[in-house]
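The chain below stands alone, shown as structure tokens; this is the form predicted on its own.
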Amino acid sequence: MFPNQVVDSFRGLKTPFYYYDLDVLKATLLEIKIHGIDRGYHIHYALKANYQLQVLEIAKEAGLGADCVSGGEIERALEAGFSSSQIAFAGVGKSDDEIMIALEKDIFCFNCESPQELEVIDALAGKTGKNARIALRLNPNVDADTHHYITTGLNENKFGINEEDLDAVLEKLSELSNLELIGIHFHIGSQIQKFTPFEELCVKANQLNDYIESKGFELSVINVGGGFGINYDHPNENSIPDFKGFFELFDKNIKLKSHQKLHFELGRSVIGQAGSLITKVLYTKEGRTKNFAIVDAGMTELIRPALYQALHRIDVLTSKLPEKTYDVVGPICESSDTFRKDIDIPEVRRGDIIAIRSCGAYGEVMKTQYNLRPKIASVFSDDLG
């Protein structure tokens, strides 16, 4: 929850704004270090979750590398102080310009998703006199048991190379002299809250690892991606995911060879609980069947409820009145601009401050200026003294 002095600081700030509790971020990273990095695992922070420089600098200092899905993210990672050797470049649609950025910076690895992409990277590497290290992103056809928009490891998804195409891809690699296959890569989805999909992933990764090495390739990198979820319902009681159980699962189930290292790409689980969207009640409106709390943040600032039907906890920071049932909605001219429906929260009045919780990941990075909305501020706990 938010200490009184923090809430008092919020009263003097223009809403809406994103607030980041850096103590939560640092405590989360410490758990990742103890249970993951100290096991010898390589953890890449996924910039797509949140690319604020302060967040990136803290993640780098904690010993994480960077997982990027665009040329812009590669440049941001370098700006934050990550070395090229710490950067993996993923993504199903890398443009020629983005590939050239990665080649010029001599990044650690390209995670490649199609035969045609291999050909393009090989050709561009040849033109620049570079040798590109690659990992094949393989589609293990594992159901992540999550929202269908953020499932990425099934045959029906656009991501990765399907098993039936693997032999042809391996054969093609022998013709591409500017590529060096160093590993395999998986990512089955996002906001995965059960361990079962990860256990199934380990089984498939072990099988494919053995198969590819039997074909004469030596893989030094086994990258199992990310996707570990957070608790959106109870961020106060569960501000840090169960990293001990998560990493122990892989320690038990993944079968590494002596020359191999295990890599992860964690985003939401690193930063998700550290961020909140702070907004103010503009108006309340009572009807026959609904009470509305209309706030000054909208789907332009946090699109997840509209896009994924995501349910974020809502805390009223400045009211101690009895609870009342509301639809908490924004000002955007769209009916989908709704944060929560039929939620019981303390009765609010114009000017009350509300925190929409667990917004550190896929919150601020997905904001838009639809309706010509103004840009909003980012506030860090360290800024408040």
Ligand code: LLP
Given for the second form:
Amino acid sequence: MFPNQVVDSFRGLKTPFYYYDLDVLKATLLEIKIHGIDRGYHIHYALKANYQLQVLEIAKEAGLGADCVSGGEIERALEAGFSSSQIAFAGVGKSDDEIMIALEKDIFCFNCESPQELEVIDALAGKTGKNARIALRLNPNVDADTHHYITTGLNENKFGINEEDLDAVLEKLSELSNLELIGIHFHIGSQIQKFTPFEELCVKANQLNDYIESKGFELSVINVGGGFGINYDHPNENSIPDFKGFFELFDKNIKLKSHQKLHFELGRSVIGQAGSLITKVLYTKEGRTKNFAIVDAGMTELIRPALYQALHRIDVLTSKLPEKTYDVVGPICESSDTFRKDIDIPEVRRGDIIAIRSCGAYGEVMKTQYNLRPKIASVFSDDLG
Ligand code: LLP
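Now show the form predicted in complex with this ligand, given that the preceding structure was the form predicted on its own.
Every chain and every other molecule in the complex is listed next, the one we just looked at coming first.
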């Protein structure tokens, strides 16, 4: 991932910055094509993971659609060249303005999460003289077995329509004449590393599909969301997730009717391993019980360790000295501004360059300007020459 000439180009760049290896992204998309798209599956790229235009354009070229969660993301997807018929719009709190943008652009489908949201979309669609295609986001009550902040498919989570409300919602739909029900949607959580939750999801999706169709609705879209995890410990050995196993699981477990297509919304598994946060050691400090490597990136640039206790692999790119144990920390005045604790890495000196790995998804998009930190650059492998 970091041959010498890449590290040499890093030396001339102002740190910190996000670096994207587009070859990794393209190789990942090829696997998605071979095992998913070529099976007839529709894959929507979840922009929330990373909405860099270069990333979106490559995903679009590879045949993916777009999964958006805000008006801003819809506009960005259109700017990147996705056609409106490839755009799904999800989110538990869509504002009126955002719904209007989606209606005006005539997007493929709204994934709807509550009876009240259905009424609002119906009313706004009526006002603009449009018909809105919708999928119901159903809460399957499946445990994704992931960090509690990013599990979404349990009854206690704010997402989706619970099974006990389904009949009432279906009844309500018959009164909402500006809505056309085209599908059902699920998303049980993110960074799911085992296949079992997806198998359970298939069982639930099959039951609900049968039930809703038995009520006389025709569902052409079965959308099972995203959530497929990546390997944060070994990004080199596992730079591409096991898409073969993932899509085969759905092939085996999901029961589609002849008029139905299976849809996915993948974010992390598409772009996660292609990105790294490149940072420089500012200072080293020998504490009484700890050695600290203080780097110029902080939780402002990558919040995942502070927010989810996420462990990102750290590679030192410019030192071959024997290993030493460090806490690798940022410059922000909070103790949560720690990337790794007690990690063995080659001894570092001021100026050494470090790569924090597997940051392509939910890295750059979640950065903040806390402490009025300066904006940082994004560097793409194609730009390095
Ligand atoms: N569809 C829906 C409805 C979602 O809410 C999400 C992610 C996705 C698809 C894409 O999921 P993915 O394939 O990327 O797992 N910031 C957190 C992750 C939040 C995920 C939010 N929803 C993190 O850094 O781990």
